[in-house]
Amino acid sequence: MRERIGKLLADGLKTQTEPFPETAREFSRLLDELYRLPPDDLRGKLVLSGFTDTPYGPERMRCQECMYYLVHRKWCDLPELAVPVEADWWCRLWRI
């Protein structure tokens, strides 16, 4: 699945990187939107969560520094996402 996600991103899938949820309420609202997606809607999850296949922003944020990233599994442990990820990817649910 990681390869499939990587191909979608490399092929130019347009995702919603902005607005970045700055407050707990905005973060929770985004989680609610993800929760309402069908569990197998991978493309929808990627678009809504704003995945990129490169570090993001001037601070070059990436999955590897996110609190939900499981290093040894290369996995996003956020239940609403629960997808395999690469260390250099990023999404707007990134948290430290």
The other form holds:
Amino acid sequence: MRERIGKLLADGLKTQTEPFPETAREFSRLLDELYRLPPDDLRGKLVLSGFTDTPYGPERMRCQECMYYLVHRKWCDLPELAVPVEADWWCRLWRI
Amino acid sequence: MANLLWLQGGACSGNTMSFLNAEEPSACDLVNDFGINVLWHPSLGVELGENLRKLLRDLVSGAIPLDIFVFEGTVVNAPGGTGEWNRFAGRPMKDWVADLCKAAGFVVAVGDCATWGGIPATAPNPSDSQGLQFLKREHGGFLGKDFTSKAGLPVINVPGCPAHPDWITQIVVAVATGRTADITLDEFQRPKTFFQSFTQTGCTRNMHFAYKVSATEFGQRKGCLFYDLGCRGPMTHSPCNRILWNRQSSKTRAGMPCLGCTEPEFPFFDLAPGTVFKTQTVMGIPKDMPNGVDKKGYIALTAAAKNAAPRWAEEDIFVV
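Got the form predicted on its own; any chance of the form predicted together with the partner chain too?
Expanding to the full complex; the earlier chain stays at the top.
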């Protein structure tokens, strides 16, 4: 699955990296949208959450520092995403 | 023998319920072992009508010495500063409070309503409620910031929603047994022995806090409740994880975030749906940092913690 996601991103899947949810409320709204997707809609999840396969922004944010990243499992523990990830990836649900 | 009077203003009786459940010492121990004479209490007092009014008048006049006056609930000033919305024993409760505080050796405010105004004093505060000596963080309250009781102490604030049973009885015992010199108060007049440490002290989820592993739902047995669920344990002064509730539990141990109920700002945030049990963030970073941590330090700490997290930090370590 991780390889599949990596390939989708490497092949140039256009995802919604902006706008970053600046406040907790915007974050919650984005989670609600994710929650409404069918559980197996991987592409939809990637697009809506704005995945990139490189660190993002001037501060080079990445999954490695995100609250939901489980280091040893290389896994995004955010229930609405719950996908395997790489440490150098990023998405707009990043939070620290 | 110390005479104690307990009255309720704008209250839900939560602190009375808490008090009656005390164990170390219990409400009965106060009477039997520590010589406290409970003159009257809303749930225990037997006097009614004119008998009660006479008791209160005698306390105000000094005919009966009032050693400890315990007040629970807000001082209700509405409407228009008259206090008529909360009458008791023939007159506004706030008038009794003003007179009894002048006559009392010690005044103890129990619970958030009596200390800071609590939920009733939250905007728009229709009952025009105040705490005894604070209104939220503002020093002053109903009695004014310069008030001291006959013993020379300001109001002793024992906050909480409700206050833990043993915080109440232990402070009452300390006062009744002449150990007030042992009680040092913080800037909000809370006894330091209870309120110098944080709710986080003794929290069983501290390793998850350290390694930045988040709980995302109530009742989850792994993960820290701070990052997602609005837990205020790192910035709330209380011993909830040192002096356990019912000797065995606390909110965080049960998977429920700390609400910060011992702090003057409680209840926090704008109380809009979806904001109460959510950690408020700005650009993915918590709006309220753990006490003493700045944004830059927090980011650096997170990166280091994630890198150092052992494998077991990701496991569910609590076993029923």
